[in-house]
Structures are given as C-alpha cells and as structure tokens.
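A single chain, nothing else alongside it, follows as structure tokens in the form predicted alone.
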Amino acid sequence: MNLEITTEEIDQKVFVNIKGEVDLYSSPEVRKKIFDLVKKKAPVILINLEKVKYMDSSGVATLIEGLQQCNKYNGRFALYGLQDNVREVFELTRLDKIFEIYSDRESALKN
C-alpha cells in the first residue's frame, strides 16, 4: 500500500494524517514531513495514525526523532488513533510512557 501524508493546520495546531504502512521504505517520507514542521517550530504537531495498519521500528524511530526535535523548542508532539497492532508496538517498547497518545482527535485537542 502506498503511503499518503496530508497536513491541515487549525489554530496553530498541525494535524499530520498518515495513511498506509510506515516502514523502512516509507519512513523517510514521514520524517521529511515532520522535520519540515519542526523547522518552522510548529507549536503543536498532532500525528493521526488512524489509517496506519503497520509500523516497524524505523517508523517508531522517526516519531521519536520528531518528538525529540519538537521538545527542543518546547513544542507539543502527540499521537492519536493508533490501531491495536500499532499501539502494541508502543506498549511493548514502553514508548506509551514517553509519547502523549490519545484515542481520537477530540481527546488530543482537549489535552
């Protein structure tokens, strides 16, 4: 499945909507999109993973890098809409303790 990434900006918050599989081959594209936002010091970056069916370690590493870069300027970086198999990856690696993870867009916006 091809990767699709779209962004939408609402009130200083940037939603990054990712659709497809985030793996060794597609993660550089995700990284580029996130780093473009980080370079602009986007105050809030919310990553929508509702349509990500699979993510490998390179995808996870890309999100960790984004979080670290965002933290450097005190931005907010959160994930939402993780499917069970993707959420499992974050729980097994205990990254669910490092990332802000929400069930849906509304919860991510509220916090």
Second form
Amino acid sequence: MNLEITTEEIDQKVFVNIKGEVDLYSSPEVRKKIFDLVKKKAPVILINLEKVKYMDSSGVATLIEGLQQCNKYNGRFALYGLQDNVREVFELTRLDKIFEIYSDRESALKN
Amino acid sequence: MVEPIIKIRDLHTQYGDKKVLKGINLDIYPYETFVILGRSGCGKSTLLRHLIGLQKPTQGYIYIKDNNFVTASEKEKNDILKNIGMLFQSSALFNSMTVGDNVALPLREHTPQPDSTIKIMTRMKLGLVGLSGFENFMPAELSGGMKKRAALARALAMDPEILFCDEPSAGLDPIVAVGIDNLILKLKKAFKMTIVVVTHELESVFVIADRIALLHEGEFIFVGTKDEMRRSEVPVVRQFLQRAPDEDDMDKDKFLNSLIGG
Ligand SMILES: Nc1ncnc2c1ncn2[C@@H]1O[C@H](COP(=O)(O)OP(=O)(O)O)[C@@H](O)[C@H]1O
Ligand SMILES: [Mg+2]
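Which structure goes with the form predicted in complex with the partner chain, now that we have seen the form predicted alone?
Following is the full complex, with the preceding chain placed first.
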C-alpha cells in the first residue's frame, strides 16, 4: 500500500497525518480513520496533507464526507499543508470555498 | 527526457483485403492533448478501438505506460483500462439507467468506494461538465449535447490518466459543438490528464490540440503542432486546411453499402 495514516492527539485536537497517494483504492482507509474520529465526536480534526503527493476525486469526496459528518455535531474540520497540485484540485472544483484550508500546522492551530 | 505515455509501433490493420492502417508509428506524451485528424472512413475509430484493447490489430504493437496492450492478458488489460476513460462517438449511455447511475457504474464495479462517496464523486463529475442537478434524469430526457456531457462525466468517473474521445462534437449543432470543445479545454486545465481526440472536424482541432497527426490513406502524413500544420507544405495537409467544413466528407464504403448493402 502506498498510503500511511497516523493520528496524534494534542489538547483535544486530533491531527490526521496522511502520507502518500490518496486514490480510488486507498481513500477508503482515509475514510475509515476519519469516520472513527467523527463517531467519537472529536471536537477538532486537522488533516495534515503535507505529504500527500496526489489526491483524486475519491479523496476529495472522502474529505467532503468527513466535513459533513463533523458539521453535524459542530466539530471543527480543517485541512493544512496542501501541495500545489492538490490545492489546484480544490480550487478548480471550488471546494476551497467549503473547507477551512491553512498553509501549515501552526496557522491551522491558531484559528 | 520524458517517456511517451502511449507508443504505437508499426501498426497494421486490414478488414479482409482492405488495408486501413499501413504501419503507423506514433508517440504521445503525458499531459498533451493530441488530436488525430482524418476524413471519415480513414480508420480513426479503428485506431481508437486498438488503443483501448477492443480490437486486435493485424500486426504491430501499442504500449500504454510501457505495457504492451496487444499481447497483454485479460487481467493486465483490465488494469491498464482502469487508467483510461473513453468517450464513444455514440455516447453509449445505458438508457435504462439515470444519468447519475451511468456515471456511478464504473465506480461501483471497479472500486471499493462506498455508495455515499460515489454519490459525491458523481455529483462532482456532473458539476464539472455542467450537468449539476441532472443526476436523476434519464438519458432520453437529455439533448444531444447534454448526452455527450453525461458520457464525458462517465468517462471521467475513475479519474483516468488518459482520456480518449471519438468525434466528440460530431452530429452536434455548431454552438453545442463549441461548448464541448471548451469543456475539453477546461478538463485539460483541471486534470493532469493525457487527452487523445480523433475527429474529422478541423474547427475544433485548432481550439484544443497541442499536437496534431493527420491520418491519410493508412499513414500519418503529418505530425506536429498547430503552427507547424499551418505552415506545412505537404499537399494533402494544405488540401485539408483549405477544405470547407464537411465538404466531401463521406465514408465511401459506408455510402456504397447504404445503397447496395442488405
Ligand atoms: N468491422 C469492420 N469490418 C469491415 N470494414 C470495416 C469495419 N470497421 C470499419 N471498417 C471500414 O474501415 C474503414 C475505417 O473505418 P473507421 O475506423 O470507422 O473510420 P473513421 O472512424 O475514420 O471514420 C472504413 O472504410 C470502414 O468502412
Ligand atoms: Mg469513426
């Protein structure tokens, strides 16, 4: 598998670190991790995409689902560290309007 | 040096005694929009069928990302095909299914995605082709141009690396046809995708192509950029450029068959 996901919890905030390519075959793993967290109603979920080289529309759709679930209990769901090509996908589909997106971990934490 | 994503080597095809492709060679590079131009009946659709493994050539090889498509096993072929989207000339939507189900079908069949994710992906793809809100329509309720868009959304369902389009604007009225060309342009920008279009319509070529090949009597008599094509002094290229749209454009075999065939 060319995908690794780890989570770390710091002060009630959960970081989901994703590394590799998020595509049709690997995005269900991302989904499982995120859904485990929303089931527990994690108040803050911060998705670290610094090490994601590629994300297809299944990856984007998966994040949309995470956001939607998190919104249901008024949790916070944000993305940070998008590489240029991943950021482009969000901009072209105008999803940058829906997500909270930050350049790095620090600015994601601040807000 | 960038390696070609598609390599065609010494490809021959004949139907009975009739030679359609006579030893063609071509390299297509990642992320380019490549247009194969030629009159009706010159073998464009035949070539596309070879490229997606639907029909074996009489002789020669096709490599897609270094996999030899001609000699590949069914399993290898299916793996290659997961990276390929195809827009057929006929649109080929399933008429008994909604537009949304048509787009979702390849995802349901070939990926481990759950229904809820597939639904979002389907809506994203329909939005991209300008068909937001049409997922519950039946194909019969759509105009010709909308069917093309729906078929394009389906071809894009799996986020393919390579998109093949067979005569994307044929049979559409000129304004609708321009809309499809613009859509292809937009896709080219939106996705890191190699796009191969075959067409007999010169107008759209100059809008969408990075490079062009002219297929004539079974051979590529020209391969190059738009500018190179405009400057070309090859007589057949000049003829093609000066020809009025669709003038003299007929498949002689088909025409004859329509008169004498059973
Ligand atoms: N299955 C077939 N059997 C016999 N002849 C065919 C078959 N398919 C196509 N042809 C003939 O081969 C030539 C090329 O056809 P095609 O690839 O459909 O051309 P194009 O797509 O450029 O119009 C035409 O003359 C056509 O009549
Ligand atoms: Mg054809």
